[in-house]
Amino acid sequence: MSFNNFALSISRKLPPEFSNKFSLNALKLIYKFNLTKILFSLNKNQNLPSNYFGLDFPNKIGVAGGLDKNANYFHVLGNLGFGFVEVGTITLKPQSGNPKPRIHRFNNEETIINSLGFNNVGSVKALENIERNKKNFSGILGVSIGKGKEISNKKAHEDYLHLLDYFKDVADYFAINISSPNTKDLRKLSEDEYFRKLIDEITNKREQISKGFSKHKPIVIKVSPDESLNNLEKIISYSLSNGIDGFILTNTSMDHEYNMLGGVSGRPLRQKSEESLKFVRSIVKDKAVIISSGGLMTKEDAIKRFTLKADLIQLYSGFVFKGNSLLQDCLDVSST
């Protein structure tokens, strides 16, 4: 048996939120040993240089906002051969996320409910964080920013230009998470009463930030797989014409048949992130990146993924069910 499948076994006996924090404690003891080439079989293409939003990506697979919440693990993550990382979601201050159980796993069926509701360190100790540890990191660090659970919808602009400010010496670009279903009324900011001012006030704020670094700091709209394709359209439509970036298609689902409070990932989530990634792309053109995230589970779903025009690809509960295996996989893929 292999070291990944060895581990992986061992994990799927854990209580699902021990288990990603004892996981993710383990690789980080693997890499402080400097164990990681001999624990595991690292890609041989896991060196493929792409740009995007004028970054130089060392590859195209990234791990999804949500893993790594408060930015102890990217340089890890980067280590075992992902491209990106994205920390997070990052709010203003500390939060301690919805009650447990909030994390469910369902090995059989390769998905995951979860109900975490934005818990993290808050924007002092997660910038901390990344400062200690992007010394050690050399792959692109996106930072995810969320409203915090006590913050009006009416003044969530707020937090975000805050959090833009507070981490933009340090993350090559942002996700702005308006999506997430575990926070209450996060996703109404989709709407166009307070949709439009939110793009207004962050793109206003990037050019601020950018001109402090003479280049674009480049801005994309993480989006839930639950959208009318009618609000959809007038999303990307309306991101485009105030010049975002890129969108990551797609955040968790509250379309399941599970009997739980939270979103699905994983195998249920695979069809409506296709058809996200399928119907944006049809929009977009080449006019911005597309990073397709949910439902990715074997190296046959990222063929299709950049088949159906993704630019990069995330990867989540794959990665919590398959390990390093899905990776390598996915580190194949793209190099064809």
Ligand SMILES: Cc1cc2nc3c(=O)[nH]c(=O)nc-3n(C[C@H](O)[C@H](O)[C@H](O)COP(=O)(O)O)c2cc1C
The other form holds:
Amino acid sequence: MSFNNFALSISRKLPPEFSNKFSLNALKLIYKFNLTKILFSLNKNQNLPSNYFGLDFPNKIGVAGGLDKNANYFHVLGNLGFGFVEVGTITLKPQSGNPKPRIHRFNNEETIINSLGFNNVGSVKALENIERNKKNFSGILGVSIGKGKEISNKKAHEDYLHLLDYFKDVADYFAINISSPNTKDLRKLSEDEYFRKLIDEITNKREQISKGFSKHKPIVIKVSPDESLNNLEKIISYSLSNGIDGFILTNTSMDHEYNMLGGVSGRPLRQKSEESLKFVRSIVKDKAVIISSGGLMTKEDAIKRFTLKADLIQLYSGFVFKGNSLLQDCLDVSST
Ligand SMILES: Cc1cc2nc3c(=O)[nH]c(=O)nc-3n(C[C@H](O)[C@H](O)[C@H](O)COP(=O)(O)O)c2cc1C
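Switch from the form predicted on its own to the form predicted in complex with the named molecule and give that structure.
Following is the full complex, with the preceding chain placed first.
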């Protein structure tokens, strides 16, 4: 049995939320003892660098938001082979999230339902973590930001602006999370009433920040798979006309048959995520970068996403169920 399968067989037996933490800590330990390459038989360099929104990505395979919420593991994930990691979602203040149990895993169906609700250590501690770990990371670091639970949608833009300012020195790009289903009313930020103001404010702030760096700071919007086509088109068009750099398609979906709170990810999300990618690419053409996320569980899925013209892809549930073997398969696909 390979080490990857051995590790997965242990992690499947543990309660899901604990299992995620346990697995990431085990990976960190392996990294500390310099055993990653030996245990995972990583003996070839599959990097094929490519440039998106002015950033040099070592390869096209990334970690989706939420796996490394507090920026404790991104250097370890980079060492395993991921070309980019999106840490967070981070809120200004620390939050404990929704009541437990809030992650349910269905191994046979390769499905996860989560209702975490932006549990994270908050911006101050997260920045410390990023600064400490970035020294050991040579990939691209995305910082996913979200509004605090107590903040009304009317004031939400203020949170995003503070967070942009706070992380501007360390983030290679920012992901604006307005699509998590687990913070009350967050997804309403994609409605005209709030969306236009949010985008206007964010892009103004980006110009200020970019001037200070004399370098453009890319911003991508993470979109829900449950948007109507009509609203999705509006979101994309307004973002493009304001120079938003890209889109992440998609977050988790509330459209599922499990009788429990939270958004679904993994295999059941595959089709929605592919449809969203097709639709958005037809509007965007080559005017923005598209990062595909959702239901990427196999090598064939990765091939299909690139055929549908995703620029980059992100793994979450597939990595939880398949571990490093899925990452290596995806790297194979993106390096040929
Ligand atoms: C347990 C869990 C926590 C997540 N937390 C976040 C988060 O904090 N921010 C975010 O943008 N997406 C979050 N997501 C969504 C993932 O980033 C990803 O977009 C989604 O799970 C679809 O991809 P997948 O089917 O490969 O898992 C989370 C997903 C899961 C399963």
